[in-house]
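Consider the single chain below, provided in structure tokens and representing the form predicted alone.
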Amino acid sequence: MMHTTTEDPTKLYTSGTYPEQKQERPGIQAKMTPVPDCGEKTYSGSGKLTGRKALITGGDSGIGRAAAIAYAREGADVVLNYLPSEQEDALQVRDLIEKAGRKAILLPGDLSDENFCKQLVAHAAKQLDGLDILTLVAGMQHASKSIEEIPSDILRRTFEVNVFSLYWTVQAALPYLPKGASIITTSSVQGYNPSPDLLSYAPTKSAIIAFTKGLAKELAPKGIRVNSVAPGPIWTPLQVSGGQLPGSIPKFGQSSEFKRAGQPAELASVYVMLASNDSSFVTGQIYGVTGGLPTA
């Protein structure tokens, strides 16, 4: 019989603070102080994904490298979808999928652009000899101190990589999808109560959710689940590489109800469970992972 210990979730990871830092966007994952911890030493599987066939945009850092690295652990090969620039950091992981047994496949490439959707999905799709799981974390985080201060350039950036990609990642992916697959979007707590210094970021992830359920009522009649996951402050180089205003970082996360910023590990199995059988009666909700943040 296996036996497992409580933990308090006030004393895991760190409930300090950061050392102030700063990377040119979108950052580096093992360049950050600390490290943020996605399940690297921690995750074991259970066969919950066995044989599946998973596209992960975000797949080389943060909380893509997480679901990443579970969904292989479970059983799935997996495309990673990144910007060339986080080409270290997506080796890093390959590596750790190939570990697990599986096969990983590393297509970079930039989410605003329609076309790079287009062809992502269909390499994907090649690559993997079919496609039934798609989870789509990337995106973009720029703070600013006030709305005369968002450049027009970020903006429509920012809206193209977290709103858009969607559209044009899912209308590729559909005629890959088999009935029973799993698309799994990424909202966030700034979905329900936005910063004000995050006003070119919120109101991407208010209609990622909106987006979500949308599409969930379109696609449960061909057997199809969407669902999202809301995160709350989660230590990631999102933060670090202009997500954050200026002297933020040190105390990140502690608004949460536990003090302390959550790690991309925190989410791995809401993902896998969202691509698993597991949720099999599950679409349309929003799972928030927020430190007792509010979502609603």
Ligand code: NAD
Contents of the next structure:
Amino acid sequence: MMHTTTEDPTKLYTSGTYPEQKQERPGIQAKMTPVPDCGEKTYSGSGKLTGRKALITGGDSGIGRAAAIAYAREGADVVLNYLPSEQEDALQVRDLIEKAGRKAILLPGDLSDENFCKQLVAHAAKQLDGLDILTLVAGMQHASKSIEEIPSDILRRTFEVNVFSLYWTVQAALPYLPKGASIITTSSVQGYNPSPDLLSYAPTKSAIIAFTKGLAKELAPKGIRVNSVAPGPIWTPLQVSGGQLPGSIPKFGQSSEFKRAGQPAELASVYVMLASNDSSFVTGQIYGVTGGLPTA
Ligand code: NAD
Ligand code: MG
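Instead of the form predicted alone shown above, give the structure for the form predicted together with this ligand, please.
Below, the chain from earlier opens the complete complex, with every other chain and molecule after it.
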């Protein structure tokens, strides 16, 4: 007999405060206290992505890692992209994917480079012998006290990584994507309700929302679905490597209705659903996983 249990969402994971901590960008998950939960010990698949071929950007840590673990346990082969400095995180994910009995291919490199984006997609499709899930999770976030303090190089890079790379990877992927393929972007509650200290970041997330909705219309006749996941505050390396102003980490996530941050594991099932045939009539949608913060 199957047993199901209810879990109180206000009591799950850390309650109380996080220790203040700071890393260089992009941050290493294993060095965080506490280490985020990406479903390593808990996610169990049921064949929803059997035989599928996925490229996941930002797949080494945080939300992308949770998606990678879930995809593999659902039966997909996975290519992971991340920055070369994140190799130690990526190796852990490769190990978990291989333990799930699936292929894991590591293709590190910088998505702010158009040529790299094109090569990444071509190599991924070659190594997987096709491509039918493009899950775009990579992103950078830089907190600044005021608009006057946003360095121009950070501003440019944030738009390149968060927005331009989506154009470049999708352009390169379209020739490979069959009918039934799924593209998933990663936006944010910040795209709807921007924090003043994230002015170099929040508008990139509004751009991703518009990109997702418009691309969904363009690709619907080709049988390709395009959706976005909009996370609320999630405990990941991005937050402890310049994503928050100094002193903000202890209370991170307490603005959610559950008065806590989410964990990457809590997003995995949504990335799976949007990739799988379970969402065959879903396109152009922005799917909030926010602990109750508004996505409108
Ligand atoms: P994360 O640090 O674990 O993941 C971000 C990843 O982006 C990194 O692991 C890195 O591999 C990748 N990346 C950054 N710059 C890159 C570059 N130039 N080239 C290639 N890869 C690069 O943090 P996360 O929070 O899991 O972030 C994943 C996504 O979720 C991001 O798009 C972020 O904006 C979004 N998001 C996060 C939160 C949150 O609270 N953590 C909230 C809303 C949206
Ligand atoms: Mg990382």
